[in-house]
Amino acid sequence: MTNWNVSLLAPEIVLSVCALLIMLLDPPLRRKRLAGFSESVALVGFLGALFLGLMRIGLPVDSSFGGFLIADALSTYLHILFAVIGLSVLIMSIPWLRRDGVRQTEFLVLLIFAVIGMMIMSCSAEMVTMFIGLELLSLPLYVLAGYLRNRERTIEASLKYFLLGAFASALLLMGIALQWGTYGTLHLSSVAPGSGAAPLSLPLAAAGFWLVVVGLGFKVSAVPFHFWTADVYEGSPTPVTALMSTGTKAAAMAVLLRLMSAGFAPAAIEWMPVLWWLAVLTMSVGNLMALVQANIKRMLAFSGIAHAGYLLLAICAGGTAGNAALLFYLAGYTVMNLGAFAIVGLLEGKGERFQSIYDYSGLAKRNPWLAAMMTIFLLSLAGIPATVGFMGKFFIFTETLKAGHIGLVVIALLNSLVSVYYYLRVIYLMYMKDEWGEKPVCRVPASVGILLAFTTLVTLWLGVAPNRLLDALMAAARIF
């Protein structure tokens, strides 16, 4: 007999209601001059969401709708994360949205259903259930990316994000049907070439596997299939932007996380190479590019296309404690990405024009708070020591030494060198350089400066004290 536990979904449930309610009531309220509607109930779906997700830590693995949906340590996890992110995006978007006196209903519906896709993804047992996930997070972030009508840029960003994005769907959707005509199930502990239940020939299901990687690749931004993500950046809204460079990136880790540690394991001596070669193209590509990069979005998109090869090395790694530090990296990469991306909408003004590295001259003088904690975030993006980033890359370069891809490690660390440069350059643009030109003022509004205190504080805590997390990321990683 078939489960039809709902209560797996209870913080999509929650969401989907929150998002309703805000399409069905704000117009009216609207009309009435009852401000704030729309913000409050986005807020209360994601701290209802953050907290079912915490309710589950500890419970069993259990599964519902004939095994198509699994909830287990692994996606416990990456719900808590996704409420954050989408909590998190929500407190830097309200402060823009007002700014810049752009509609509010609209997007915040579209933010709360991408966020309700990355968690289907999180929880999805079977390949079908993944894209629908997927493209639940992809149709709303074209629009969102695209939200600003007016600009120039920000259409063309929407477009090439579109028309890309369609492309790899349509890949990876040909790699699922691959796979069905292979095995005759899509269910992800049961369709791996390679492991003798095939019907039809392995060409066929190692076609599918590969079509299936190169749509995830686009999700991750690996190069080469990267070319969208500087452009998509730049000329996205911020708060998008930070939506893009964390959840997008993390909900498609998890499933390459799930494909390659249960559905593909038995063929990781035929995947290794080619994903080894991705690791290294990502990460070498990502840096020289961040390298000459004088617009900050662009530097932290390729920023991003660089981390993404570092969470590569993780997968070649594999084994339990691999995947923990995978996990570790992702939970570390999305606060500190969030907290940079934050004070980036603060300081790029009204029409987002202050987005160029100079535009950072002088901080220091201006806000010291803002330039003291970007220097953290940078710091820690850059792997410096007594910053998340630093206990994150060192987990993974341990465990992919393990592995025994001694060569793979000794990029890593010739790139994570060369990262140093363009991140210290903001730094001693901020600290070192005097003011010129015109200057945004900057008012940071309540609710961001906890989410920069909170952020920051993370950041340094997860630098020094690891070990607690990592424990319990290892109970998500042994399902595998």
Contents of the next structure:
Amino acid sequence: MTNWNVSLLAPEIVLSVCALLIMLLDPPLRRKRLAGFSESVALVGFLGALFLGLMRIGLPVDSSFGGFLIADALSTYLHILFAVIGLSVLIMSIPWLRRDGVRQTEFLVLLIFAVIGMMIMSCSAEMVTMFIGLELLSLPLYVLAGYLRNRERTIEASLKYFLLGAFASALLLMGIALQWGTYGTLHLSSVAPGSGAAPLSLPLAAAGFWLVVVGLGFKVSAVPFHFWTADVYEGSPTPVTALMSTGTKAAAMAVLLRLMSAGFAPAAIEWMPVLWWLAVLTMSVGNLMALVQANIKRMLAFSGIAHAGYLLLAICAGGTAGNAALLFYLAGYTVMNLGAFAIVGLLEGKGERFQSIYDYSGLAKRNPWLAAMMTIFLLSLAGIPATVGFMGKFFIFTETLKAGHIGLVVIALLNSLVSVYYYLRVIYLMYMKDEWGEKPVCRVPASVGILLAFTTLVTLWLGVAPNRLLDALMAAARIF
Amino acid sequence: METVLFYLFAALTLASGLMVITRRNPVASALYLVLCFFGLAGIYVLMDAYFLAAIQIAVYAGAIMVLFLFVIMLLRLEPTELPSFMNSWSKRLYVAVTLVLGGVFLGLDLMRTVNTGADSALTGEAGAIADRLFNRYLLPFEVTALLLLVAIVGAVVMARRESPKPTASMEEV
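The form predicted in complex with the partner chain, contrasted with the form predicted on its own above:
Full complex below, order starting with the chain above.
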């Protein structure tokens, strides 16, 4: 008989209930001027989801809903990661919502639903649920990207994101349909049935597989499918950009990981060359384009593309250790990016005026603490030792080397060198240059201060003592 | 006979789908969309999925399209130049992608493999579909409920007029 263990969905349920509470109770309470209700509920929701995720650590693998839902170490890890992302974006967005006088109820509701979508994606064991999870993640982001509707740029970003996202979803859905047509099953672990035939030997199945990869490639902004990234990241409100660059990427990467290292692992020989080139292009184009950006959000967008390339490298490496390296890098990438975007959000000022990298000139004199933390995040993104960025790259490159892709590692190392230039340029501006025009003094709200302290500490701690997390992730990296 | 009908309905669906996205007048687009739904319903019938075909006509071609037309007429959208966000280069890219995909599928169709994934739910019975929805596909079904809720919230956010300086083009996005 089918197993309907709903408790495996506990984090999602808690978050859904919180979103519904906000929607139901905010309007009457707003009239009574009970400020802070929605934020508190959202905060409680994310903390609850985080707690429930942490409670699942160490429990045996379980599945529910007739095998549609899988609760393994990977999904537990990702639930925790997404809860942290949700919490951080919430903390970042509250000062922004106040500063720019934006309506917050719908913003919080959509934020919560986007995080639920990520969680569903990470624990779905077959493609229909995965797809609906992806849509549940994308739909709120389309709206959030254009949340400030009185600004031309955000409208353009939202429209572009929506159209290209819908295009990617269509390709993904087409691929899923073809998979279903050939195999009659959509389970990620057994897409290729035990017929002994190579999974991609049937042309229809191969077409389906590649369409799925292209669809996911859009979401992680791998290079031939990256056109939207910079414009959308620049145009969206900064907290939303943080959510896109960390959450979406992690969720799509996790699905790609499940797909490549479970169901389609036997076909590695066929997809490896393509993935190889995808990784090379993604790293190189991302880093080279980041060199010429003068807007900090565009720069971080291209740097995010480059980091997606490093993550693809880990998929090429494969194996349990390679997967663990990927998951470790995801944690590191998430933390340092959240930190960097939090600082960008603080410094941009009302109306998001100060987003040029030259606005960071002389920051060390104005806000020494912010400058120091930004330096740590940028150094970590560049992969300087004693930061999590270095450790993550180290693990990924070693595993890729072990898997025998020497050329790939050489290209990745060269890319890392290139990337140092544009990260250091911002640091140079912050410390060596004088202030560029008159800037308002940036006051750091306590909540964001705590978030920044936390991300800084994790960045440094994982850079010095990565072993505990890596060992824990070895369990998550065994994918069925 | 069945093959002829299939190609007929497929051609109808594709042609009207093309018309939907190329018409300047939103009302014409909406009417072509109705035609597109009819073509799809025909294909469902050929697959013996009578219930799905009936739903397709009643819900999509009927109810939803009527709402669409209502909205379009209430907003009184003029057949204007929509702001072009894509340059001609990316337009050409999309045409190319479509053609390549079409070619690939045509090629694949010629060396078609047997479909092993036929689902017995396609017998046309409402009961079989309900069984699939509430048993096997319960999880995606429930998540879809959340998805619809998000769509409603998103639509409300996008349609709200609160911007200090609303411009005409923005209200329609």
